[in-house]
Amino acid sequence: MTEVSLRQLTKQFGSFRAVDGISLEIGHGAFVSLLGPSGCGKTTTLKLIAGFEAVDGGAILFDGADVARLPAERRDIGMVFQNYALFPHLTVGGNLAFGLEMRKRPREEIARRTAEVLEMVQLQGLAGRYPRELSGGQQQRVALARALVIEPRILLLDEPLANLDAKLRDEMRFFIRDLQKRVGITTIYVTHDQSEALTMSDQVVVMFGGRIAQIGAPEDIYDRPASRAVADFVGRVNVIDARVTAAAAGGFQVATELGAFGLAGTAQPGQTLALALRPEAIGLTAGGDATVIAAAYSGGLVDYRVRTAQGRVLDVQAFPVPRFAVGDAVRLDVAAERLWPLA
């Protein structure tokens, strides 16, 4: 297991600064996701760590040693690409053996490690097949196995589930996370999919414009976003205007169009705030002064759009029972503990 430290890391392409002085600490054996929209710098950051792009400034430390100027082949990393990058002319066994052969490992060790890793990724008996003879999920596991067979210090994954269908993508999330826990390898995972980041990671790093917007555990990123931009990107959110009406030790009161609430923290009377409220933190009951204007059934949940008496439209996510139809009058029940002041 390896500890990774990024210190004021920068990368520039012409006049465009793709990575803008980011610093990050990744602990031994941690699973960390770099999350953000296209062009935010997450893949460039991964390539800098891997050695596929040259660093313009800053340091990349593996267990305290700066590797920023080392070539990729001397960094001892395993890489899984979005398109898997398997050698089509080699069998599964040949793909796995390739990295060990380049390291001039003994034939007996190559055979042993290949068999061990194939069992690890549940592909026993498929060593003789070619990539074209495998399903997408099997190819994905071969790519993982090829990265792990060389026993790297760090595992890097660049949107490895993007080419899979929805059901297989869900299955592979749990497979990769379980495998990472069993192996105990420090893992850095790049994705633009907030569900992947939240379900798989020990820590999520949200990036915009080459900079880090927030670092935290998945529940912190989702329930306690640092800014409106983070709240908007990581899931759906309602933003409610609030005015602080009173303050006391450890908390304060706010007035909103949805009612009055007590919140933890500090604020000054008269101060105005924007509060994040996730759709699932709003309950619906019949007979209020709000109106359902849209409803979409998605299996275990129903996504509603509800217009308040003041005219604001809110997203609400609720269980299908009780079920409300467009035009129904409803009351909004807000979970005050899920209200979060945005910077």
The other form holds:
Amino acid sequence: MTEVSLRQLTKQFGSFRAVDGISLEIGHGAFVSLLGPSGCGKTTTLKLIAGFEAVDGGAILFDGADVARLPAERRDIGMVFQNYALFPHLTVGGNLAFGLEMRKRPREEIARRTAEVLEMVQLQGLAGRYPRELSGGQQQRVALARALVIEPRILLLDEPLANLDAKLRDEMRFFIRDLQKRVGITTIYVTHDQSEALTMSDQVVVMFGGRIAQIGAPEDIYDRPASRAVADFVGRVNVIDARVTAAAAGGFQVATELGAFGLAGTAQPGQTLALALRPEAIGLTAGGDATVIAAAYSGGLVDYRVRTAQGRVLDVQAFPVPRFAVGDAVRLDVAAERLWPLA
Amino acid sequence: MTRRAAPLLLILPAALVLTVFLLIPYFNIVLMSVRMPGNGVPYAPGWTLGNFAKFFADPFYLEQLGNTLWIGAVTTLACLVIGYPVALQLARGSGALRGLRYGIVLTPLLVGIVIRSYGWTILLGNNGVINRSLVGWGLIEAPLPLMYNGLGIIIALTHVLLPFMILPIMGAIQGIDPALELAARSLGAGRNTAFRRVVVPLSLPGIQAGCILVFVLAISAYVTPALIGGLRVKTAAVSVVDALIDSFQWPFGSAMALILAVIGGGVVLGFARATRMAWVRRR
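Could you present the same protein in the form predicted together with the partner chain, rather than the form predicted alone shown above?
The next block holds the full complex; its first chain is the one shown before.
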């Protein structure tokens, strides 16, 4: 297991700062996701850690030793690529043996380790196949096995599920997370998919424009976003204007167009705030002064769009029972504890 | 017209052209190769296998065939050695001059074959630019034999056929996902090892295609060997034309042409077999 720390990491492409002073501490055996829209610098950060791009400034420490000047082949990392990057001219066994051959391991050890990882990813008996003869999910697991067979210090995954269909993607999430826990390897996972980041990670690092917008546990990121941009990127959010009416030790009162609420924290009376409210934190009951203007049924849940008496449009997510139709009058019940003031 | 007949109708023009201008002449060559040789006329009545026997009984023709295959093999190897780095550079390089470099690679194909071969005689001759310069600088006493021998033919053919090696290899390298090299690096391979273990094997289909193209074109080349080799070194293709045009021996010339085609085809088939890649998708 390895501890990774990034210190003021920067990478410049021409006049574009792809990575702009990233600092991050990743503990032994942690699973950390870099989450952000395309172009936010998450993949570049991963390439810097892997050694595929040269660092322009800052340090990359593995257990305290700076590896930023080491070539990729000497960093001892396992990497899974978005398109798997399996060697098409080698069989599954050849792909798995490649890293061990580079390390000049004896033939018996290569055979033993290859068989072990094949079993670990549940692909026993496929060692003789070529990658093109495998399904997408199988290729994915071979890529994982190839990265892990060398027993690397850290595991890097670059959007590994992006090319799989939805059902397989859900399966692979659990599979990867389970495997990572069993192996106990420090893992950095790059994705633009917030639900992947939230379901798999110990820590989520949200990135925008080459900088870190927030670091936190999935619950922190989702329920206590640091900014409106983070709240927006990680799931849908309603932003509600509020005015502080009274403050006391450990809490304060706000007035909003959805009613008055008590919140924890400190604020000055008279101050105005923006509050984040997730769609599922609003309940609907029949009869009220709000109107359903759109409803989309998606199986387990229904996504509503509701207009308040004041004319504000809110996103609401609720269970299908009771069900409301477009035009129905509804009352909004806000779960006050889910209101979160945005900085 | 039924739906199924339409595709057949579409290939009809191509099939017609091939039949009239390829299959029928080929059939005629086969027929001619077993006719009796004539005296003062192209051929005499009657049938014989003597034309083939004559070829295989004469060490002169066998040696010439061997020389032709040798020249083809060396030309192929020279094109591969010179062409691979160029193909790699073209496939992986970037920048504003890429189009220009691509154009330069194609230049041998843009000049007429006679003019190009004649150009080489100016360079390679005893009184040619190369020898005059070397003698002038005092580097050699007497001119090097660069023309009227196999070396001259190989030099000129390599120049002409280089694009046929470069283009398929370039295509193959362009088709290699750059992530594969990164994957190899992450697994502990240095730059050179990654190139040797990943890029070279994955460019083999291009190498195979390029080698076959260059070899076939080299052993069947006529103008360049005729001009550079002159009367002293003759390749099989030159001898075929001699027999057909100069000495008017149509049956023997046809037999020689067939032998050259069959043996050349055999070499290509053997090469393709030997370099067969299990991982290449076949349908």
